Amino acid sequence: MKDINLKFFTITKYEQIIILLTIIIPLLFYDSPYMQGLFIFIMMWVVLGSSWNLLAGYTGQVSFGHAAYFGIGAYAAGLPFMHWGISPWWGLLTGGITAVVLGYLLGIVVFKLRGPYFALGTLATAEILRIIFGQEEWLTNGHNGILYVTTWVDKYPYYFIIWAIALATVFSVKALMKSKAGFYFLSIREDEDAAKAIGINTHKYKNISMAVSTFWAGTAGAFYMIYMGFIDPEVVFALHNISIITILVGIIGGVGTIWGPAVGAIIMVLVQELFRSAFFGLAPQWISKVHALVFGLLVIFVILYMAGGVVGDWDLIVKKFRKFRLKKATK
């Protein structure tokens, strides 16, 4: 297997077997439902993981709301199905589309700000959308949500669907950091004040960085209400479910890598099924009101010995267990 040179970026081989491993194993449960659903909700993750590391890892901006688009994307896909009938799988386009000009008037303001300034005003918008599509009862139907009768009972057309996102999400921005903007990016997180005296026009390609963030997130939701049937706003606006999820697949995968987000959308699912299913009924019932605990123990222990996640510090983890291996070894 060799390396494939396209225009923009190379696919490695390594990234080939990713590929053909992510077609064959789920191939591999065709008789579990529950486990194909687990592979469509990694997907998910991948999704919104990579499109939070663009913003966030690459350009420096840390997003604490990419709720906000991930919500009015599914509410991109929903709404037209509510009011006028119109099928909510045209949300896999309006649902990006929507999301990048909600983040482009976002920018507007908040690209003003730096730092935690930054976080917490997007953060704010997210709970602002949560409150309004919860009150606003004529147009969003509040929290009675919106109900659709999804396309199929089989969960494999959903999963090569979201996989076929999941890709185009990683190679997007994988082309993206080849570019010239790649580099613009990284020279605003490294530092915005020296790359505007170089010239770089750092509010551009924030925006654009934003842009392409905010549509995969938005592509997301889309897919979320389409896959799931109902959606409401305590559930795609949320806080804790949607936006620290988020954040935490990128920290635990690797900040700032192509792959890392892929990596911690697998942890973070399959620990959190592990915890929710009380290790499937094999483990005392209490066990699964703790994921969070988990969840939080888990960072802390990445922060303080994995700074870079695993796909981070990968080197840095091999070396340590050949280390421990042959300690093992000589004793």
The other form holds:
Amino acid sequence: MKDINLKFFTITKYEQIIILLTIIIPLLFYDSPYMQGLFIFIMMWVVLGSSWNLLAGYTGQVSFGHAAYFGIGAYAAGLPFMHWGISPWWGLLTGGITAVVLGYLLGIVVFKLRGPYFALGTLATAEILRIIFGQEEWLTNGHNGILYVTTWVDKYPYYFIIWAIALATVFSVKALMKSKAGFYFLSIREDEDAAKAIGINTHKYKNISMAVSTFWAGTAGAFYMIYMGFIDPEVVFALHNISIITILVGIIGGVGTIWGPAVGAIIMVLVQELFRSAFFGLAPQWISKVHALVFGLLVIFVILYMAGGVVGDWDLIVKKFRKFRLKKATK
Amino acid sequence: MSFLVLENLTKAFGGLVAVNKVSLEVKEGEIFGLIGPNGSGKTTIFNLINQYYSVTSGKIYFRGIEITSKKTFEIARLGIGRTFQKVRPLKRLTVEENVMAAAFARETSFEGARKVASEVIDFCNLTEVKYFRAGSLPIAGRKRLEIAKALATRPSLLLLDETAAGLNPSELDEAIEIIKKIRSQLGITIIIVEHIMKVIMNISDRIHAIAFGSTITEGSPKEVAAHPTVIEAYLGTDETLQGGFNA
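Target state, the form predicted in complex with its partner chain; input state, the form predicted alone:
Full complex below, order starting with the chain above.
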């Protein structure tokens, strides 16, 4: 197997192996819709995590409100269906675009803020949207949500749709980071004022980063609508279940790395599922109620001992592991 | 047509007037020194030229274009590069990536930016540390990286803000060498702010002295160094001196 050189990026042989595995492994579980469902969620979190990573990890604009774009994407798919019977499938096109428009409008306000204030500003925008979409029943059907009978019962088509979206997200980030824009994103992250002094239109490039990031988040939201067949504001605009988990996926996998969010997504979905199902029923039931606690501990552990995340600190992890094995062998 | 003109430039922070009606003219191709005691407004003038601060009153012209209300990044693209007194490397990027990010101001392709970066890095004697993280460089390296970043934007005017501060004597000679090379080889006009007299007297063609935000004098290094008001601004008057010695 060789590296494939495309115009804007290279697909290394390791990446080709990963892509192949993401095709083969789900096919092995052909008789388990449950496992297929997990794979779908992993891919969805890859999309969300990578999109967040572009804005927060690479551009340094740490968003605490990615649920805003996920949610608006979901509603962009759901609302036309509810009001006019237009198929939610169009959402895969319109969801991302709607999120970009929303991102641009919110950006006018939140990009005036920096650092922790930016984080708080984005957190507020998502919460405001959640409340508006919950209250304005004439428009959104409020907390009753939007219901849509899903197109297929089989999960494979959904898996390969979100798989394609996830690959597109990861490789769009990869291509961007190899371009002029990527260098500008990093410069803005490191020092916004110094970036201006070397001729970078920081406002423009923050908006570009925001646009790409929100596009994929919105597309993921639209996919959620199509796949789940039900959305309500408490689910798609959720602070803890969407915004925070998005950040955790990024942090655990590795902020500012191409494949970090993908690894983070796998870890997060598996941990969540292990605890939610109380280790597939092997552990006592109360275990299922502590998954939030476990996430908290996981994040503390990652931030304290491997701030670069699993991918960012991979060399460090390998070193530690070697040492551990050496110790064991010498004993 | 004059190269850079400041016309009655004034900057007030609330009631504090940091720069008071400073007028000066820089000719193309010269090294223009800007001196003054601490807090006299030298860095503020730089921050006004590249519009980190908005001008309170007065005008700035660069090659006949008024740049007083332009944005910082537009000024960088017009050809005014600057370094920071308090160095600001992009810490987690390598030296090469730092310079490439700056080179993209004129280049659009990855390869093009890389080529420019490698030229500039060689020029600033940073070749050995090309792949080091900028945050790991010692101060001399960081100061040179500041210059490299500014040069990579292909400026025609370079504002150097205390690039020699905090360097040891041999590093100082290297810094002077680079600054001289910038003019002789690249033909870039330089305005330099510096406290170290060895540097500023050695390389400037003309010097403009300010104190408390106002112009004291302007002239050749010798003239300025001998000017009584300049000596007074740096060392105080005879009376305070004597008082100091007597006490």
